[in-house]
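The chain that follows stands alone, in the form predicted alone, written as structure tokens.
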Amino acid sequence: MNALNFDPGICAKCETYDCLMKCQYMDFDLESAREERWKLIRGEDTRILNDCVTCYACEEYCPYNNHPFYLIVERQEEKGIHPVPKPIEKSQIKAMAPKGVIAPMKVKEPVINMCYFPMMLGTIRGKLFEGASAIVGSDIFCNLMYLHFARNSVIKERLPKMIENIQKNYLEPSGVKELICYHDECYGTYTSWAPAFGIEVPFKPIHLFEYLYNRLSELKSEIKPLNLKVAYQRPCSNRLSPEIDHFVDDIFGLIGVERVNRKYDHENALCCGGVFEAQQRFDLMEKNQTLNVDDMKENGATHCVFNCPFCFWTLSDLVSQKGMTPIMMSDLCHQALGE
């Protein structure tokens, strides 16, 4: 197994402890911060392991990029800990397990990983992605989502083999050496979780954001400005790439679009509550939902963009209960283009 990559000493160092004191689900304060840190470390029992809601945000809040939250995960692993019960999880494990069955393709640039969400490939359409390639299925499925079963060993039992599948059936044969990842979840993996238990990723990924932005700058002739005011829903595994979220302004603002200032957003995102769900815990799913939508609706807001299929199909209801269209990214684009 791959250990991950987390230095004790550089929290020895830390004075401010911002990996929980920042938590939105949890709180300490400094003394009671520092002492259930160095709980964790030593791998004795804490609160943090059960109370932990895996919105991933501790990954970020760190400054030294010691990922406190994959060492929670590996934590509630060693010590049998399920935030999601048995049931659930096992079934999950299974129904998303690789059926070892890929078509090797030739492929071209730009090539878009749509993870495992066969049911977006309709978004992969029109200018925004001309002549592009797509590829899904559960071979190539970056199972990050089981840091919120608590499962790490399922990722790095299956990683290697899906990146693996995705070297050698597509990009590979075909001269192709970056892949653009539709999910921030797969985009994570392969610059943050990769690289933290010591993976080698062959290829470059390519935030779809970035993506997006670059292709719009290239069609910028042909795009009418939408004159709208969106809140923007960002998805717990951006916080494994936080130094994406620039490329939200950046489109937004090519594409006439009014990102309205509210208070859970950016740093202070909330989960979209799908993750609540599984864990079934519903008071904090509904507590949160309605601090997040109120907060969108009340600050001006006509639509809510997700770039996380998850997100979308959690929130979308309540969004629109309250007046609010909800919309994928990529969906927004195609609009300023006319599609």
Second form
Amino acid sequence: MNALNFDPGICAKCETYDCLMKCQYMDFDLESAREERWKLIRGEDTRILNDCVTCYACEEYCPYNNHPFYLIVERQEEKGIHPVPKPIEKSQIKAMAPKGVIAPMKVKEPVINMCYFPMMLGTIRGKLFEGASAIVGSDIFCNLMYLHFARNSVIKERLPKMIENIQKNYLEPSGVKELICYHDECYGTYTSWAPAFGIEVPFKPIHLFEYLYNRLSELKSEIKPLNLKVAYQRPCSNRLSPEIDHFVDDIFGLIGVERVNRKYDHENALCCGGVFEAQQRFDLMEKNQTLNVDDMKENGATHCVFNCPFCFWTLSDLVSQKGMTPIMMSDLCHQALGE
Amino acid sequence: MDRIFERLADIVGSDYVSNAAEERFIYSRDGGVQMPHEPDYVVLPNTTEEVQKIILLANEEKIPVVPMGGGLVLSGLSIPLKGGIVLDMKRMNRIIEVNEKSHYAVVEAGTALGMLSAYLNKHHPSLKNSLPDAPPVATVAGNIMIHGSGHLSQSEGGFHSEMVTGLEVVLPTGKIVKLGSCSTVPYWFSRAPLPDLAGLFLGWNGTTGIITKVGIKLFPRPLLNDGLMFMTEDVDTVPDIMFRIVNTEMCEDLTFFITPKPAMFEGFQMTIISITANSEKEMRLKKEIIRDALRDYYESKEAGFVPVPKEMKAFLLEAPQKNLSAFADVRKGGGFEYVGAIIPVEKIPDAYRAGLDIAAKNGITYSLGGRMIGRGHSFMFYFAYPFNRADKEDMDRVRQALDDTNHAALKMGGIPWKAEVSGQQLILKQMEPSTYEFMQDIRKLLDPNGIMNPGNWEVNP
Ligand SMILES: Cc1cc2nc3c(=O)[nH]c(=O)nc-3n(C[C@H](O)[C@H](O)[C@H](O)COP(=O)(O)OP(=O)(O)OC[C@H]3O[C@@H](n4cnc5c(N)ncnc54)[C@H](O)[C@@H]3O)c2cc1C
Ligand code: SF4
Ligand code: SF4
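Switching conditions: you have the form predicted alone, so give me the form predicted in complex with the partner chain.
Every chain and every other molecule in the complex is listed next, the one we just looked at coming first.
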């Protein structure tokens, strides 16, 4: 049930093994990359299983969209590997479990999916989100974070119900066909993970950035250019939808913001380190955090913009300590509208 | 007019004495499950001399005197079991001196711990006092009289009674004595090198005299405060985990809690490691040393450090811990039993299992936890059972749980803390008879008329 759509035949023809050659956390030459990738495909032990830090990036590196990362997670789970200590894993699975309290509610377009971030609801306001309905909670939570825990099974078990909850309780009765995903994690779930596992998504997911760009274009005359130099902290789940990245430049263009040319951006983005703490990789956590904020500062950023609340919580103190302002993308856009 | 009332009014002024029914009702009970008993008079003295005069009067009239601070002990220790006078010390709340260089404060007995903390914050920001998780109106004297403990007990030397540098006491006969260096020189720096008489009062629950002034140790207040949470699923590993953390000497406070709610904590044990430092560099280093001490645990993936969101961290690190006071009210109806046992560190798993069994057997809500005392010298394990005072059955269940807890604590080799009368009886039954006799000899010597908080620490109250 819900087998991963991974084709070994594609790997057999692959000449680059980019999935591993580009990995920022493991070193390979072409020969060892091929060897380890095939061990993984055959279900044998390989250092990938323990050394993969679940940064999601190889989903972007693979030029054939063959889902190398999802396969790692499948194999990790099969082999009983726990990247995060078991009590923390269990506790998180419990904490984020669906509460089953969802009830039908009339919604109006645009419908913004706030995932399981009720504390972020305050940002759905003003002209930017005029007339929007926001939905949030454990019963619509994408559950994709369990990739970091090597627990695809939790996503497989919960996601179909979540999709049904969204569709039956909110979208269908209101005749809404599109769902704006505030969090990259939800967008990646519906556009990458669900299709990879053959799970049907009955609505059309729209990335927040696309929505922001379109909305700001409509409100163009009201924008006051911010004239800021901003570092963009790309989140891990954006690796599942790299085609969205241009919207960052497009939005910045509209609001008069310069995306500083940092080393750790685009394909070379570096994880905020939050997940490494859960995985008890403390040295790596500190290393990535220092590299990230130093890189922002050295490239002249005055602000650091996030789209992932978790990255924001992880890095905001360090960003502030370096004299920069941490801000969520939606709030930056509010500012440009003087809100 | 009542003759004793008049004489009390002569001593403290008529505004500060009462025998009104409503006042006697309020002073007849505390927040726990102990039976109420009304005092005949409630008196609020303002000076040591007034305390002395009240004690002389009580001796003359042979009526009991029960000292009271914040009245927050919850085990009935300031309920006047045999009537008489409740001596409410809250007016004696002056902070007399702070000696920065020698790290102590001299305060009147009724000074609230929260008030001392706020005062230091404002006037001596480089210093702090150890705070229990009790509401901030708990008093300095009330706390040391029950061997209380707080957020500096792990790093700075144990029970708060061990942090006392000197005392002024009105003896049950009315004599005023000073104990410690203050008896000989104008400084309250320590109880050494003199023969230590403070032990005749500390932890005696007000049965041997009235404390009127306290010298208490203060400690440096580092600039930064952060913490780590270590989660386990096997309680048998907790003593070793605590042992290793303590031995790093890197943390300020070391506590532990389990709770059935919220769901993310159910079935797990959470060890909270509070760390202070004067620079980010020091903080990072301390965290690294602590993490290294537990490396094999987290590498085994059977336990690990939980990433704690900033808001939750602030909540977990605050002193005093407001969440315990909030938990106290979960059943509504104003009832809370907060029992403790001081136990050897290795008995944490036994206490944990006993607490869960007792809560399940009696069908009550619980929160269990504790605090390391000293550098791993003992553990204060608390069992918190909230109840609804308006629900008699609820109270009976908690009363039973309290009794079960006392038995379990003694059985595992611990000693019930701030024990109510029935708990005291259990302890005395198990105590060496010669020790008990010695205690009674001392009481008779100090208090020939038996006026001090009678009914407590007696085999036949
Ligand atoms: C939510 C909650 C959390 C708590 N957490 C903690 C904790 O972390 N650590 C801790 O130690 N305690 C804790 N407690 C227990 C208790 O509240 C405190 O120990 C408190 O400090 C007791 O002080 P008090 O002034 O209220 O004492 P009271 O209850 O007024 O008195 C305690 C005893 O001392 C005697 N006494 C009081 N003043 C004098 C005096 N001047 N001279 C002689 N005898 C006197 C009384 O007769 C009585 O026997 C907690 C209580 C609650 C409700
Ligand atoms: S997963 Fe993609 S990049 Fe990796 S070997 Fe296969 S085809 Fe090549
Ligand atoms: S998920 Fe990240 S760490 Fe793991 S193999 Fe892919 S690129 Fe490397």
